[in-house]
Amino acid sequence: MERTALITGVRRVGRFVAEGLLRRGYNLAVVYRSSEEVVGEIRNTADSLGRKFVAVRADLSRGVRYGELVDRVVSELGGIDAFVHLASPYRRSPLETLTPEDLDYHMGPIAEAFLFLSLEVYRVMLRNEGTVKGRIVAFGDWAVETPYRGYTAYFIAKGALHTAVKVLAKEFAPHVLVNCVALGPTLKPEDLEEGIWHRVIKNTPLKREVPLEDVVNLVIFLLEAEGITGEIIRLDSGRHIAGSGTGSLV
């Protein structure tokens, strides 16, 4: 039987994770804001397993009408099973110097994308077969409960999506499970410097950095279970048994 799953964010972890449900057997939907050449990447990897792919450019962080994105998806796919949501921006944002704007500008695309397009994916998933008939996946952070400075409203809207996490698990049961895969270092970001990864790493109790492969078997564990719902669970390498040190990033 055939498998759907949407995707949202695709541009570094979200790549993997998408080419991975491929090699998984599902069919893809993917959301992107500006990475046209890894979602050509990804369809390429979609063609060449046979698997029916489309991509939906979309801003998360402005306006979107979620409904008819995933009506989109639904038209052109049939239908949607799984649900994995990766978009997040990660901008330093001192408390000292907060704008609204700073807030808005990741809110949108963590939470409040996450949060109505699950009630949208949710309705779909109702027209399923089965006990379980969808299952869906956000991705937080492993120091939401232990943030580092200079990055406040990350952490609001990462803290924000954990929570919308457990109120859909409880909302959706038990036909829908939801669960969060909160994240420690993985890949390096793009605007940090190497010395400073390499400090990050070194503070991880397992002095490495979480395997891509640990990440989208963790994904592929959850979107296939029937027995756990409203977990968040850390996959990062040990870093939240480690501490946040001097309250900073590394």
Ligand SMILES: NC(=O)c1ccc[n+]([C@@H]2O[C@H](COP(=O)([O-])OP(=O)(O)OC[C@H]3O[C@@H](n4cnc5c(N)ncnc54)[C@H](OP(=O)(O)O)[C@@H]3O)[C@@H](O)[C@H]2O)c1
Given for the second form:
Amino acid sequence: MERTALITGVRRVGRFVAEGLLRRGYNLAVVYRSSEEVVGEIRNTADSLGRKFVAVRADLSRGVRYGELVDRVVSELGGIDAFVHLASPYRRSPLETLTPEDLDYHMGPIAEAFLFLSLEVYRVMLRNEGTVKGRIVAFGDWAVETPYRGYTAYFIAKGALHTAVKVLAKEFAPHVLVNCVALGPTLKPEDLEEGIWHRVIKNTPLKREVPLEDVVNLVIFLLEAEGITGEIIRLDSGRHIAGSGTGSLV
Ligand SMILES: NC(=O)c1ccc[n+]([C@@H]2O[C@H](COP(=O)([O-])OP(=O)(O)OC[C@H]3O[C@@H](n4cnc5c(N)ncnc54)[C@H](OP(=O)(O)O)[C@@H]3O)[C@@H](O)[C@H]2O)c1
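In place of the form predicted on its own, the structure of the form predicted in complex with this ligand is requested.
Every chain and every other molecule in the complex is listed next, the one we just looked at coming first.
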């Protein structure tokens, strides 16, 4: 039976998830904002595996026509079985200089887009056969419960995302399962100094980055399991055990 996944945010970690889903047999719809080159490479993987593929360009800041976006995917791929939301800015926004724009910049793609895309996707998933008609996986952050300093707007938006996962898991039961991967250090943020990243990893109990294979395997598990919903699962090399201290990042 053919299965289709919709995925947002494929520049780095999302690319591995997208290719993992293709290898697992999913047809794929990718929502991207600027990563055209990466999308082209994922398209090549889809072609080589004989999977259907569609890419939709959208800036998931406020004002997106979520219904039209999902309808376009359905008209090209026939339906949606899985929705994986990774799209997320990660920009410093220290409390001392915080602006409403900082909050908007993060809330739109991280929380609002997740909520409204999920509502549209749910409407489509209800047409699927079986008791479990679809699964949704959001990408949160291990540090939502113990945020480090300097990323105020990001953490408030990721916190809203974690809450949205629980709200939707209850509302969408029993037909659609909604879970969250609260990721820890996996790939160094592009604008972060190497030295700081090394300190982050050194302070992580497992002393290594989260392997990308773990990320892909956890997503696939959550897209195939029948008995789990409303969970926020930390995948963080144990970083939550060490905590984030009183400083910024390390
Ligand atoms: N990397 C880590 O170690 C780590 C740690 C904790 C949590 N996470 C979470 O894991 C997920 C993936 O992380 P990552 O490091 O791969 O992220 P990343 O490299 O920063 O990529 C972010 C993605 O979000 C998309 N995006 C950002 N703003 C957008 C907007 N307004 N509209 C549409 N798309 C937008 C980007 O799309 P375009 O490239 O197309 O512009 C990009 O694909 C994220 O949710 C992140 O918060 C990652």
